[in-house]
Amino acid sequence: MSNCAIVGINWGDEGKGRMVDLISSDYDVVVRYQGGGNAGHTVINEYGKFALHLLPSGIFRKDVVSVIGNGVALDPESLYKEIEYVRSKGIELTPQNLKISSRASVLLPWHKELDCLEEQRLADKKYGSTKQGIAPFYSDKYQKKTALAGELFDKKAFFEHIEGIMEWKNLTIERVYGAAPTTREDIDNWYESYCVPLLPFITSLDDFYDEVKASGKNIMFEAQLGSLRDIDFGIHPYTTSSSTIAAYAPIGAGAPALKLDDIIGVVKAYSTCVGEGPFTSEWFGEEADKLREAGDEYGAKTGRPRRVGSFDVVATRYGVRVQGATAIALTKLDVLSYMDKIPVCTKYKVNGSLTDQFPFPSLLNSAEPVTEYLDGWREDITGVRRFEDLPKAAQDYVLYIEKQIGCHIKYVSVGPERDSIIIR
């Protein structure tokens, strides 16, 4: 048996998406354990392309089980819609090869309008949530005010229990937003819609995970967003709400004693950030527009265009470090084809002094970047798929950030394609 997370280095959007869905073959079991419908995992494969933000990325391989952990918020409105579409492209979804913990806490209603009563509320000092109720739903996850998954199957009960959390939180979306409350009947349409289709899919996981611990199989666990947006260890407060770190994935998955054996941690050649917050080696202008042309960089979720910037070793060689990376994933080598001189950010300067040291959040605003520029290929490099075939310089590129980060880069992205990758 061996157990394996693909977790994110930096900002999220590294490309784990395509990585589960390349290496899942070798496993059998591919896990969600945290997150929400809040970001896009990118997939493309001989069924089309794909933005999944709830499903795990293994639903493409016909023997691999996908499953939802306890540490997912459960939104069942957008996983329904998610499996509908899924399903419409020819891929197959059961009980058998998709399940979703009975202890996962279900998103509500009201967790995505507040959230977008709040950014309003916010205005210019919001923190770029994607107004799809994360914040709100793990806040009230960990006050114990929502409901699990496995309730979902006594209806009667399942409002009883949710009546007076509706009416607590009418309070604040009233008195608060001064916006209309959410009644009954709204939230009858929406178990009545979104809830009973996916019992089927809900589950204990207890005697799942015995069994496959006792057959031997593999399991691979699918994380969202990057080690910069954690919680405990991102840029406060412009994270998620939820732990991206690989070591939280036996917990979030529902199988707390498992061991992670490997930790492969997945990286962009350049650097891409969706959100607000600091983003030290970020570009502007032409430049920046040049390069989210060529990598296509719009969110997968909210279609907002990404921010982008050069290679950031010291923001990476943290992910690193925090994730317990074994191993590297460096993704979209292609786009810098374009490229006469690469600029890598390699310190940052703090209030006046070098480091090359990832500093605590508040002292990021102050950061600037301190850029080294290596030799660009000018060479289409999308069919190469052996690393000694790479130009030199690109393949003194990959060298190079292998170094600086201080991991071993195993695999080298050179196009989305499922395979259009280089295997070291």
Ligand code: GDP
Given for the second form:
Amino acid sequence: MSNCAIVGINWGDEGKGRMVDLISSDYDVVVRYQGGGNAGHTVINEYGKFALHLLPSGIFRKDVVSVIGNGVALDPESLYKEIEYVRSKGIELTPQNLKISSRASVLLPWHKELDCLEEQRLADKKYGSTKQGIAPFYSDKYQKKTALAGELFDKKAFFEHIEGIMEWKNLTIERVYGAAPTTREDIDNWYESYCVPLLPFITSLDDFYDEVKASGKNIMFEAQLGSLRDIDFGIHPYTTSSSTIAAYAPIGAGAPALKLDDIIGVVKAYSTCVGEGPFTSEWFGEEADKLREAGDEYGAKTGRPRRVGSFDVVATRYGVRVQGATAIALTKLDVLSYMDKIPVCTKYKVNGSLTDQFPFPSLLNSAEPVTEYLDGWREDITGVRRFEDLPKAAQDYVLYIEKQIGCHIKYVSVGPERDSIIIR
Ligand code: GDP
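Starting from the form predicted on its own above, please write out the structure of the form predicted in complex with guanosine-5'-diphosphate (GDP).
Okay, now the whole complex, with that chain kicking things off.
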């Protein structure tokens, strides 16, 4: 049995979905273990192009069991709609190949509303939330003010449990934000429309993982976002509200005693960032627009233009360290093919001093990039499948990054399709 986590090293959107879709052929189980409907993992395969939010990116493999673990923010409305969409494209989803942990906490209808209300209140100081209710959900999870998925089976008891929470939440909605309260009728409609159809998929995972382990099957854990958005190790306060790092995978999956054998960190060949907060190697103006267009850098969930910049050695080395990555997948190398010289951020200047260490979050506001330029290759590389067939400058770019971040680059992705990959 071999367990592997696929995680983001930077701000997210590194191309984890395409890597899970590719590598999941070697795994029997693919588990989402944290985050929620704010994810947007893009997968392109024989069924079409998908932006997956809550479903694991292994759902396209017939023999793979997909699992939504207890660490995920289970949003019944988003998940129901996603299941319906994926089914309409010919993917079969049954209680045999999709399992939702009965211990997953449920994202309740007021969480999204509270997310929007708070971002509106913050106005120009907003965090850049995707407004999927993630921060209010995780706050309430740790205040024990949500319900578990397994409670949805008993409608009466579930309603008794959450009605008290609803009254408490309505105090905030009405008296802090002056908005309309959630009603029992709203909850009833939500339950019937979105929760009831999910019931067949909700199950205890205790025996499931025992059986997986006993039969020597392989598990892949799929993370959302990246190291720099992790609640403990990210750029506070511009983080998400869950743990995006590999070490949390067994816990959020529901198999806390499992050990990880491999941790594949996904890194983009340049940097992108969605939302607010420090982004030291950021570009602006025409150069930024060119890179954004070349990389089609628009949010999979929100359609927002992503902020773009040079590959950031300092942030990436830090990301590799907190993830404990054992190998790297470098994606979107093909996007850089239009450049004569490729800028790379190698160090930061913080308060007048040079550093190659990722600074404490509050110091990042004053960090400036130190840039070096590597040769470009100006050649289409999307058809290349062997490392030695890449132009010399492209090979050098990969080897330079490998040396700087101190981790073996095992995969080099040269296009969004499943087979656009070089394995070293
Ligand atoms: P994730 O959230 O980490 O799964 O990443 P996203 O799906 O948000 O962003 C990755 C985007 O890049 C998607 O549109 C992918 O189809 C695309 N993509 C992934 N790898 C490559 C690559 O090597 N080359 C190109 N051109 N696009 C890629």
